[in-house]
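Okay, so here's just one chain, in structure tokens, the form predicted on its own.
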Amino acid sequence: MSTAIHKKVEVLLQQMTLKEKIGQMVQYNASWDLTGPAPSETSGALPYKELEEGVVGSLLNAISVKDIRKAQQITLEHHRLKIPLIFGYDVIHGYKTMFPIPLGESASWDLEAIEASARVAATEAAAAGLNWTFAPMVDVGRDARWGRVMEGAGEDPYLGSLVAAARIRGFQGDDLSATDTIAACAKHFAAYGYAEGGREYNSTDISDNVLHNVVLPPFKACVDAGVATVMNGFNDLNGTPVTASSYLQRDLLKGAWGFEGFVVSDWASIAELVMHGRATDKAEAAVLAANAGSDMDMEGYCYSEHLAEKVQVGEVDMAKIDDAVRRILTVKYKLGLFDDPYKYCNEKREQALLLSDEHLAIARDVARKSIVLLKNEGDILPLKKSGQKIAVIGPLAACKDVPLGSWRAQAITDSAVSLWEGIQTLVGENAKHAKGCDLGIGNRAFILELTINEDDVSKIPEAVELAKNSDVVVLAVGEDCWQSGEARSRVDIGFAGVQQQLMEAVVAANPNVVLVLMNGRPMPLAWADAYIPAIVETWHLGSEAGNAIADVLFGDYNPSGKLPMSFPRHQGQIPLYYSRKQTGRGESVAPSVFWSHYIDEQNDALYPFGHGLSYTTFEYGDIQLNTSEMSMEGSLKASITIKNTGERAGKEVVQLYIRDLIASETRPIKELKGFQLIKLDAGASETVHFELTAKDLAFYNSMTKTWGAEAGKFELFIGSSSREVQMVGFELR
């Protein structure tokens, strides 16, 4: 915090009453037409009266310059101290221009592209008057049943940490007071991604080992990147709801890590302490959350209704209130809201920037980089633009809405470029379309329960006939975007409706099939892998989805994406991740059955973390180390030469993993510790260099409660995925 801002905050804080201070700790949903007449006292609309009284610190879901200007005006006209509001919104993967869902974007492994995506999202959101996004979500997700895996960066804490920092740089830029930046919010602190059974809002029970080595590193990376705010979550962690966890919020986040921003609850998560059985009522919930370090109450009405009384009777110390308000005011000063409360409210900028051609071009580029080529048997891809009759089949082939994804902010319904449109643009009449079947769900938006259509096969014969009369089939199947996201946990993560029947019928009619997947989570693809020669993972790619997919299918862009989550052979393998522990019976000892395995399926992933093919091929040389012995104070340098042995230029993500063979606590069989995205022309070579220090080999020891590296033997792996690697050994002394 700058000295100037600190002085201003302290002067203002000394002038504030207890009621005004607590008001800053309250966030309400914008629950009436902000630009219409003031609501009556009997309408129940919030927070008009509260705005007039100056007891609101923030609004969420006010989503236009017009609305935001009006709310800010009401506040400033009535507020004794003229403290401006901060306006928040869920800007997850774009505001008006939609980018790939975060899981898909993470498949690019391109930190510059990810930062550029967040930069555009921030530019558009700020142009609409917003100051704050509830992103990035940095929960490590290893259970594909959990719908919110679409909102994160996947299963690995190292990749997740780098992606989180890139998104924060994109949102916040170098200067929070600039009119094209917004405050970021790292969420959900902590361990929400480990909800039992992959069920949304569920409990989390994990070891200190997992908490510190897997869950917390992306959050620490966010703090190191200067994230302005942090959001806690709905889950309890090992018996303590995280909203009431002093250890997480005060001891770790604000204490050991030195976080200077403020903590906001998730929607009503403070009030939910009552349902958790941790608090008797909302008054006690307010005490628990405030004492634990939750600075702002989002839509919980605990602080607004009860906190003042609890301070007055001594159950919450005034110093903790001052600390919370100081943090909130500091962020508002950094955003420049005190200098000009309306600086983000410029309708001309709003009209000029939202969905601009420049932003759409960036969205197309990021979408192409997010596509993962899972399989390409017989080099069926790329397709030819002429001399080939192409059937475009599937419930998602012509869909213009699903590609926008879940958590779509202010995206215009049905505004995405469909796959069919993208293909038509490139090949015209050489392509024909048949839907084949419906996606298989009923009520789409804000669904309480999915209605699965399992028996309507009436459209399949038309698709089969088209497939028979075509040279190649592009078959687009997957998930509706509302089948993933918040509150969209699934026990069956396979294809809904009759999509599987459609796939089988089309493949029987014409085996030359390119399967185009549109989905928000890993899906079990064992049948498709066995019978379909080419599989392309496209996620929900956003506004330019169809153009980006067509660019890849026809070779105008050489795919370079790598999986950020492992794809299972069967959903019964979940949770599934590459960095598993080796057990005492971790390997088969033929012919014994007594080892850690399934009797009806393999242990490993169908497509592992880090997997992704290209239209060219890369040859890896031997790993070279500068030494086989590394000191605690020194470093280890590893190099490897990569050659493009194909006929076209391409990108490759060169991945480095390590394994600590013997340690005081068991360690994973592989851990990602570095990667480099390189581009090589056909026939070209490049030597890639990595450097490791003891810090890279360190882990959290749950017995000693300390971080550190331990002397001993290690293995170092470099390759094209977590499975396709070569290994050398070294020793740390």
The other form holds:
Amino acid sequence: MSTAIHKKVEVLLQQMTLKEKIGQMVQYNASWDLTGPAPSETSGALPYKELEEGVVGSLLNAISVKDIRKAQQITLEHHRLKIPLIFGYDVIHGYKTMFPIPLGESASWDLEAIEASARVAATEAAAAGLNWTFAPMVDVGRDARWGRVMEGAGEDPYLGSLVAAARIRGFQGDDLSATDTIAACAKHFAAYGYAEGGREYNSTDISDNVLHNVVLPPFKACVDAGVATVMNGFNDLNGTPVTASSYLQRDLLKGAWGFEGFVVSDWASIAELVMHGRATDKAEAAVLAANAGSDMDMEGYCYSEHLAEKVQVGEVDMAKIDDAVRRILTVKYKLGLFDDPYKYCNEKREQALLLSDEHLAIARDVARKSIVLLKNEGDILPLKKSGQKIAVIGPLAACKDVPLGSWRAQAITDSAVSLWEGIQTLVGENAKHAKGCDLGIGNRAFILELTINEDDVSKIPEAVELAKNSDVVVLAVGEDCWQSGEARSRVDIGFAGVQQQLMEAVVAANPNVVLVLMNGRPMPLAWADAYIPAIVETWHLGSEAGNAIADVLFGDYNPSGKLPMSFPRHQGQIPLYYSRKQTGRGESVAPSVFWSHYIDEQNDALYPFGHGLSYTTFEYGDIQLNTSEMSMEGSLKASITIKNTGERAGKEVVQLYIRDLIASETRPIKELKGFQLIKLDAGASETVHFELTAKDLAFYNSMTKTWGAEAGKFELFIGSSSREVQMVGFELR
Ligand code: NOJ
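Next up, the form predicted in complex with ligand NOJ, please; the one we just looked at was the form predicted on its own.
Below is the entire complex, every chain and molecule, led by the chain shown above.
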């Protein structure tokens, strides 16, 4: 922190009353948008009285320059010390120009593209008056039933860490006070992604081994990348709701990791300590959370109503309050809000920048990079722009809304380029459309009832007829965007409604099918894999979805995405991830029945982590190591030559994994430790180099509670996915 800011904060702190200090620790919902269960007395109104009293530190969900200026004005006109508000909002995958959902964007493995996307989101949000986004969500997601896997970077902590850092660079830039940067927020600290049964808001119970080796590394990466804020979460972790966890917030985050920003609670997560059975009432909840290091109370009314009195009776130390306020004021200073509280409030900028052509072009580029070609039997793809009759079928084919995704901020309803529009732009009359069926969910935005499966098959015959009379069918199915995201856990992650029936009828009429999936989570695709020659995973790609997908379908863009989450054969395999443990009874015990397996399905993923094809082919040479014995202080250099053996230029994500064969605590069968995205012209080759040190081989030992690498034998794998790899051994001494 700069000494100038430090001094200013100290001077201000000296002048503040206890009431004013606690005011800074309070965040209210401004109710232009609703992202949580607002108590009825506050819904739909600005907290005028509190703003005038100067006892509000922040608002969330205030939208537009006009309204943000209004709220800031009320505060500053009345506030004795003129402390500006900080305005937060969930800018998760774009503000007005929508980008692919974060899970999709992570499938690009393209850190520059991911940074560029966050940069645009920050530029638009800042132009609309905002200062702070509640992103990135860095929860590792290994349970596809959990709807929020769409909001993270998938199942792997290494990829997740790099993606998180890229997004923070994009949001925050290198100067938080610039008018096109906003503060980022790493969330949800911690282990929210491990909700039991994949059920949203559920409890989490995980070992120290998983917590430190899998869950925490992306958060640590955020702190190292200079993230301005962290959000805790709703979940109970091993008996302590994380909002009340001193271990996480004080010992680790602010202690061992040296985090200098502030911690905001999740929506009412302080008040929910009562429901958890951890606090008797909101007053006790305030004490627990403040003592544990939750600096700001989002919409929980615990700090505003009870914290002052609890400080006065000595249940919370003044030093802790000062620490929280210091952190909050520091972020406000860094954002430049004290110099000019209205610096983000400029209607002209807002008008010029939101949904600009430049932003849409970047959105299209990132969307293309996020598409994963899962299967392409017989090179059915790319399609021809002429000389082919193309049927465009499916409930999502002409949909202009679902591709916008579930955390759509201020996106305009129905504003995405649909797949049908994208295809028509390229091939005009050569394509024809039939919907085939609806998506099979009822009330879209708020699915409150379970009556989501509808059984109307009346539109299928028309689609079948069209399929019969076409050379090839592009079949767009998947999930509504409101079937994933917050509060959208599913027990059945398959195709809702009559989509399966539609697929079967179309394939029977014309087997030349390209399945285009739009979804927010891995889906079980065993049937599709068995009967459909080409499958393209497009997630929910944002404003330019249809153009981006058409670019890929017709070969204007050669796909290079790789899955950031394993796709199961059957949903009964969940949680499913490549980085699993070997168990005491692995494949080697087969064919005896007494090994770790299912009797009715294979163990492995249908499409594993890291999988993704291209329209060209890549040949991997042999792995070369500079040594087969690496010292604790030294390094190991691995290289491999990759050749583009196909007929067009393409990109490949070259992935490096390791396995620690014998250790004092069991280690996964593979762990990603490096990757490189390379571009090769047809016929060209490139040698890719990796370097590992003992730090890359280190793990957290839950008995000794320390990080370190252990001497012994390792395996090193390089390949095109977590499955398609070559292996060489080496030893760490
Ligand atoms: C609850 C969500 O869990 C969190 O991620 C989000 O930022 C807040 N609501 C605010 O909308």
